[in-house]
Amino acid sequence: MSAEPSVITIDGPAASGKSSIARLVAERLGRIYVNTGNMYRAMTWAVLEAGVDPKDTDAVRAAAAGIVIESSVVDGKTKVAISGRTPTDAELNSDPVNRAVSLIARVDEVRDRLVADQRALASIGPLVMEGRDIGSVVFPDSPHKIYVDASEEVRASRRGAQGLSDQIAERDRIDKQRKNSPLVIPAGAIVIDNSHITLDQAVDQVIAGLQLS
């Protein structure tokens, strides 16, 4: 794969703050913000709406084959739609979706298809794309890679403050141990510990570390 300098990749575990950081980095640099997690959340939401057990890989595979996910750009960021319907933020971030998304994301056919969709988004313009495998798998040749981390305790506290009940440790385990595109620190990535700094400080560190010409 050829280098893709128009994509800044930002990876990290659940509740590390990567979404907020990536969104502000994109705003400051005039780039399109892509939250790939919402693509997996949309798929998960659709699978659950179909009444499929997220632990039944064969059933997930069969259901996912008929689910069409589309991404359009609205106000500088991509929005996901499923067969023309746009799930609300509340639906995408509901507790059932939070509990099931890592299970859906580890299914090879789901992951391979969404990775291809994410690569295709490079054609819409300069991007800041965040997720769990963007710098390692989706755009491994990008020269601009960031990995945002925070302690498990801080991340769990953030989820609780949002009124959500993610099982952070379990999601970490699934994301890091899956065979297809596990969560890793991409080669050459700048690592930022976001445990005890402000959002603006984290964004400043990212932009300083990128050294864009």
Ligand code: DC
Given for the second form:
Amino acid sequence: MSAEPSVITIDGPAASGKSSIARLVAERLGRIYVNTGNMYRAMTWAVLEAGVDPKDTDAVRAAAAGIVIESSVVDGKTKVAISGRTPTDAELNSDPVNRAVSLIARVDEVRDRLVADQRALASIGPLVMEGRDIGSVVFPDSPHKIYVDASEEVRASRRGAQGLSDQIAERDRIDKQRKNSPLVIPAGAIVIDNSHITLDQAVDQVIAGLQLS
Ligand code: DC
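Having seen the form predicted on its own, can you show the form predicted in complex with the named molecule?
Then the entire complex follows, led off by the chain already shown.
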């Protein structure tokens, strides 16, 4: 058996549907689902709780250094404890966090810590891990990479249907243009256009494309 960690990586822009796809792919294949966006959201929540301006990179760096963050998977959900307190889903997906998360996620020190935590999670078992840089940076040697895309109109209307106000175009701009680990289609990834297919069809396409042995 290979000693390499077994990780199916799923990347893509905001509201592309990658979380729903990743969760179902993990369920069908008996793998553990990890949502790395929740880690960046939890860090953002903690930085905002500390009263720090998310645009002030030096202040973010200083605040982040004092934050104890611990990620785990409990009952199929990615839990992130901040100094022992686990922010709720509502807190992680609040308007202030949506507005600030891409600013926090571009800070090198924040990424270094969370990428190390993401790599460490590979020891808990075979994973489906979703995010922005999982196939390009976190597990670049994975033979199983997926990139989920969807048109901007479809993505905006999905967020609206969830009752969430989320500046997805602005988040995508920052996520794609940052220097450290920008959102890209990873080398070797299978690209799925999730604009006009059902969730089941997307999951079928992913599983067919992976050619798992
Ligand atoms: O997947 P999401 O929309 O919940 O992610 C929230 C933000 O976190 C996203 O806009 C950028 C950042 N992120 C990242 O930089 N790298 C990841 N692997 C996952 C998320």
